[in-house]
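The chain that follows stands alone, in the form predicted alone, written as structure tokens.
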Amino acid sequence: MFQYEKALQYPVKIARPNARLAKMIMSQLGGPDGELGASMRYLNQRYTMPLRELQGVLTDIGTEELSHMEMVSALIYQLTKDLTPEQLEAQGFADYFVDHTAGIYPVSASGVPFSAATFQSTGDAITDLHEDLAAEQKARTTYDNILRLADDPDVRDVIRFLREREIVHYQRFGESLRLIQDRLAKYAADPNNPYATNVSFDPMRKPQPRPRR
């Protein structure tokens, strides 16, 4: 199960608000390959992860990338906190401080919507690992992006944080790969294995004699 503690994974302490700079930070939130869809995405795939060490690196990733929402989230309210109307609409919050004042929405940059449509769990192993790489290198993008883009030093700091966590999760996926194609190799070598042409496979499971014609 998970365990809750009241506190940031890393801390938030943003000095200057700057709406406009939450607006693109928001991505990360609710965007195609935000934080959201990235902790959804892990904690719907591991329930067919055949290995109980897949399982637990979802599982971990997953709960992470939870923790990452909050940041992310944290980072949003505090360069929205205590500005005017006014202000939002000079800075280019106006169209979303209609439909949500001030709280926190999970849309894109551009102001779509989160959508689950934007990840996958296919049940296959193989499949879900190679999206799970994929979606760690193009969150790390949206990263550099942003980095590219603010000059407040309270803000790039945590982007970095978020963008090294990016990193490590995409290496852990790795050696999962890895894992997984040296077992699917394993038993791929067996003139027995039933699941020598298919790699929707159970590893954990002893291959069966073919039946005799």
Second form
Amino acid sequence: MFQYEKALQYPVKIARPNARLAKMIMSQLGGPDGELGASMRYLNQRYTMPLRELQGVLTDIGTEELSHMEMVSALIYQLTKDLTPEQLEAQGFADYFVDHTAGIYPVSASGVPFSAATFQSTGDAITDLHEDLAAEQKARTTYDNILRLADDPDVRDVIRFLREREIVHYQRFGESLRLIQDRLAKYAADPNNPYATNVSFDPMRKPQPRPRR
Amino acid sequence: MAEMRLKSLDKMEKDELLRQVQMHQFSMHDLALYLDTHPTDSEALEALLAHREACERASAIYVRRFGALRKEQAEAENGWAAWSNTPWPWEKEAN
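One more: the block was the form predicted alone; return the form predicted together with the partner chain.
The complete assembly is shown below, putting the previous chain first.
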């Protein structure tokens, strides 16, 4: 069950509207490596993750990504608030304005609507965790690119917070993969070839003695 | 000492006090993520519990002075509007 807390994870208080910047940041809402996809990836993958503590990692990080989605949406909302149609057009927002006015809708910076095809849930713990590690790095790169283009200090402060969280999540997923692999070495049919087993699907064997070298 | 702390929370502006709640909540969350992959680290668990205590203290004062952060905290004396008709988190005024 999810319950709503009426506060952002980290404050968003933008002094100057800037629709051009909003359009770039939009990618972290509805783009291929955005927060919506991140949240859906982890919250869908968690059911078949074989270790309970790793179901916990996916639940906690997936939930945090929902909070990040809300922060990114708050950025877009405040950056496009109280602008006239003329100002929105002058700031390169006309195409979005025609379809969505100043409403929040998940699209990438290049205008492609959000798609579940941007993420996977393979039902294989090793594969999913590698996807998760890659996803955190891709989101980090997107935030780095936004930081290359954004000059508003209020926006940069929030983006830097979000960027740092990608790095922390990457660390936690790395530890998760390590935990799974430690377990695999005990249970896999061939401890030297862990990829021969899908630990999320194949029946677990009794722990096998480690081969002597 | 605890009393001094309580007094200062009582005098804080709305945004300052919310910042206290957010800071402790974030620390709890980040430690929880760490504990997911390091479940036997008792030092991290103690740190989490210390932040939880501080969070509950700040949060109780915030709710009393400025309204609920979760629906179930809504109080009869403030009315439902103290939850539903105060700035939502995406508004500049709420931050």
